[in-house]
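Only one chain is shown below, in structure tokens, and it's the form predicted alone.
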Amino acid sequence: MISYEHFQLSNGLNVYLHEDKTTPMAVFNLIYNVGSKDEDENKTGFAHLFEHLMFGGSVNIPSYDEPLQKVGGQNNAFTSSDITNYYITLPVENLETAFWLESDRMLSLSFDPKVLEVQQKVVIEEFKQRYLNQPYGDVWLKLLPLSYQVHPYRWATIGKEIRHIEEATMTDVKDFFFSHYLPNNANLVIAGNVELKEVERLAKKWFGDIPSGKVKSRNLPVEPAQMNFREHETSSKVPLNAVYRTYHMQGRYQNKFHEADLVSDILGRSKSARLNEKLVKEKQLFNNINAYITATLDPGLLVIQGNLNQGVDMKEGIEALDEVLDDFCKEGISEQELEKVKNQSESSMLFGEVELLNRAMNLAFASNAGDPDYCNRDAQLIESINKEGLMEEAGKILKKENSNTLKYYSQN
């Protein structure tokens, strides 16, 4: 159970006390309600860019890192599709640092033409090296238009191509800025050893005067139901052939979002997994093979993607997956079954929530998705799911004509 307190400020700020008196260290923790669905689908990865220039320095502070270092501070961020969320862990004597830096970077951004430059640079690079020059790198580029018709979703976070970061004016970035990152589209949780009043003191001195200001507008397309199966090929010079298999399910905070994620488990969760057992261990037909979830914020993707083995056949490799499958949906799972991946989805839930980052993180998504309380439903949730609720929401799913494959050949 995650505790806390919460107040707002007159500008739209919503902060988030979690009280944790066992600890010397404290979380600061700034969510921004805007990722990358939020872009113009002409002007992609805008998000993303944004991490990087927020650690370009402000007007009052050029080097973000200097002052946080000097007081045994680390941070750092990272961007979805449906977030932006930066934080900071220090000694909770130092906490007023991180508000100060903080605050200043909502406040007064540094826009330097200098350090524009220098991050559409660095964020070219990622983009070269972890999508383009990587073995199967690409594969979310060509994946997600192919899961997604209209939904924002159906580009990655980096951007659909390069040329939009490239071609990124000045004006461009201002407008992006302004229209999301502002102190009433946003979420701060502090964690730590620390009262609500110092907690509101803070807010009030370093946040206070921040002025709100309006939040662009979010009206994203509805992708609608699938209809019927989609699939497409590729090629590239990895070491194996592969396939990459998404099923539309419900957002993270949707109803049955659970069941969804129970049955990627079973399916892929570990090496005792069906997709494991039947197809790595007894067939032999892959080298390895995995189901996981998106978890995004609006409906999402069960994935399934497994590297073939050296002279194994493509059409071979996707009929025994498709085996598997269908004898799930056919057979259901026992009691003891059900039982083992509740417990392991529970632990893992359980023992992510020692650490104080995580409880911070957690409670800032829950907020940002509209309800703190969200953060203390899933064991609940968990726990009262049932075979035949599974089953049902398994055979909704796992559907052929809800499915999309991508076809990865290895051109070695």
Second form
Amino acid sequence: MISYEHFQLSNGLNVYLHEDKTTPMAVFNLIYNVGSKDEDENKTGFAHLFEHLMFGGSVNIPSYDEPLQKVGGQNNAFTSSDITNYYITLPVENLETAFWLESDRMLSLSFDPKVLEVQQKVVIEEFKQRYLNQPYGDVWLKLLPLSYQVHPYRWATIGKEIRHIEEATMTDVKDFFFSHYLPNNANLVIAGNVELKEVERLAKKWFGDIPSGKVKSRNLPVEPAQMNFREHETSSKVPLNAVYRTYHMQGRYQNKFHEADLVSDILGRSKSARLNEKLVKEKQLFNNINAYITATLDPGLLVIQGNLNQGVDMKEGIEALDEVLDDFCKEGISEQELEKVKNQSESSMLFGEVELLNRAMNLAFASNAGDPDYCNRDAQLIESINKEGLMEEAGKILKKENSNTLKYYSQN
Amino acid sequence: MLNRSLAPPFQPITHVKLPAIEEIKLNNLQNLSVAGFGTQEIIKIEFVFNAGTRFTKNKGLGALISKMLTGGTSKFTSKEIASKFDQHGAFTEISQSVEHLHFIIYGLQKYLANYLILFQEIITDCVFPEKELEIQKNIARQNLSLSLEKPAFLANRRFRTLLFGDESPYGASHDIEDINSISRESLLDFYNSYILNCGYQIFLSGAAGKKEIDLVNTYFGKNQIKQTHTSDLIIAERKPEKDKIELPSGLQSTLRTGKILFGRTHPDFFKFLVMNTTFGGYFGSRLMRNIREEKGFTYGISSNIVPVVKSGYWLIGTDVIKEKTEETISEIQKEIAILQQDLIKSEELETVINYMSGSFAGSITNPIEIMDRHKAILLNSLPKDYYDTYIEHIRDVKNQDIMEMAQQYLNKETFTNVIVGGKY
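Structure of the form predicted together with the partner chain, please, following the form predicted alone?
Now the complete complex, all chains and molecules, led by this one.
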């Protein structure tokens, strides 16, 4: 349970306080409602590149990191298809430093061309290091455009290709900043041993005079229901053939999301999950196979991925996978199996709340999605799931016409 | 009018005390450490055996023992063991370092008894079924071939071998033939010698009170145990070496440069630690500012001290644009020379020290993290007050010390270098 108090500044910035008196450290988490889904399809990777630029100095403060390090703080940020999240952990006595730094870069950046030029190079190296220079590293660059046809989830947050990052201009940077980095497009969560009055004082002092603005309207195309299965083949220098399968499912806070989440757990969360038992241990066709969900805000994906054992034919592997899925849909599950995945969910949820930073982020994600209470609903929603409800969702999702298969061949 | 260019006042962290834990002797005099002040109803219980890779006769054993411990007992198959842990929301993590074998169970407080029954079964009655071993060997072989495609894995492996020598457990690496050679008998032999009836240390953290401690005592306080005695491994200094591994399709160069250093109780340890942070140990380090933020050659570059029993080693690691490999190496040298020649400005030193103090304070805020620090003290025989005086030691470091550390220890003739990457 994540307790919180809330107020809103007149410029539209929502501020939340999650009090925890047991720790000397405070968390400052600022989430902007902008992600790679807000990009132009010819300028992908920009939201993430922009996140890098946020560390290149703001209008009144030449360096972002150095003053924070000086007061014993640590910070980082990440961009997803839905959001961009900036977070700081620092001694609670020095919380005001976080307000000072974050408010200045919300006010305006330095827009230094040298910063853009260097960060383009840095992001290109990140692109290579994570997506091109690793075995199977490029899989999401291929799997997303196969799975989505119209929704901007069809490109990865890092971008479709390096060229898009190279072509970003300072005009793009300024446009993006002034249409998304606005107080009325952000949610701020403070967590730690601090009182609401103090948070109100600091929020008003540092963020109060930042003008609200017009957020670029978001008219994202809705991914139509998939009517025919799709597949794609690719190959590279990897040791084993691999299969990637996606199914369309609900978004993170949408109805029946948790049913689909538990379906993925039953299929492929842990060693005793069905896919591992049947395909790795019993039939020994796969080296590993698991299932998980993408948990995006707009309708997401249930993903199954596995590496085939050496010498196993792709077709044979995929047929065996389909058989496990068919059996699951036909036979259903036992009470015990349902209880297992509920216990696993309870466990990860509780472990996820040990860290103050995670609690702050959960609250920030929920408020960004429209309702801070979302962060306290999951336990009850999962508890209320029964076998019939779960199987009904499984039947809707695990349909052939709702699926995409990427066959990833080894060139070795 | 608000002056936004002026930083608010702040207070540096000057002292942090590591919260105390309970040290309990079970009925059979086994040690149990407890950090029981968690607010979530979760439990982490870790069993540490003196059964690290240094005790294995075959290099491939390490790749399999941690998989095969849950591979079956005379009562339960591997499938049943996995189901029982999963059924009650537990996650297990079994790993082997050079010195120890760690068996960790993360789970729900209310099911602790279920986990303990199963764990007791595992450490008294493993049977290592042939069929399970064949499955695990096949998985291990294929995982290894996948790792061998990863530049970072190749670089780390080669670097440690050059640094410590192939005959040292720190430098040893296994290949496919080593995995092939593992038999059921070799696993049983290791199990009987280093796990069955052997002493271990138990670390319990999370929501652990009297009830949980009593449970542990019920299951693990009865058996008579044999104490295993070990002597310290000797880490021998070796001649520095250089090596290049070419990956025809590589887009970057993965660099590792470093040397054998010293351990956490060495008189220069904290001085070196602060010097290292300045040089490459945090986002604002000199290497990051130069190679990433100034030149854009890399997504990241860092230097680290890695403690190894009573010793340790130091290394720099990065992945850079392959055409900029030589320039990066020469820039690293330049940064070392600057540290050796120019006294660090007090303002930069203050930033480094405050950053280190804050990040240390932020790393001991929940029972699991706190227990990890106590575990480090116990397993490495560090002074009891090692972490209570950590920040004081860091704050004692002076400008002159930084220069002296760089002069004394960062001599490039003493470095071992590995480059893995594409042709350039």
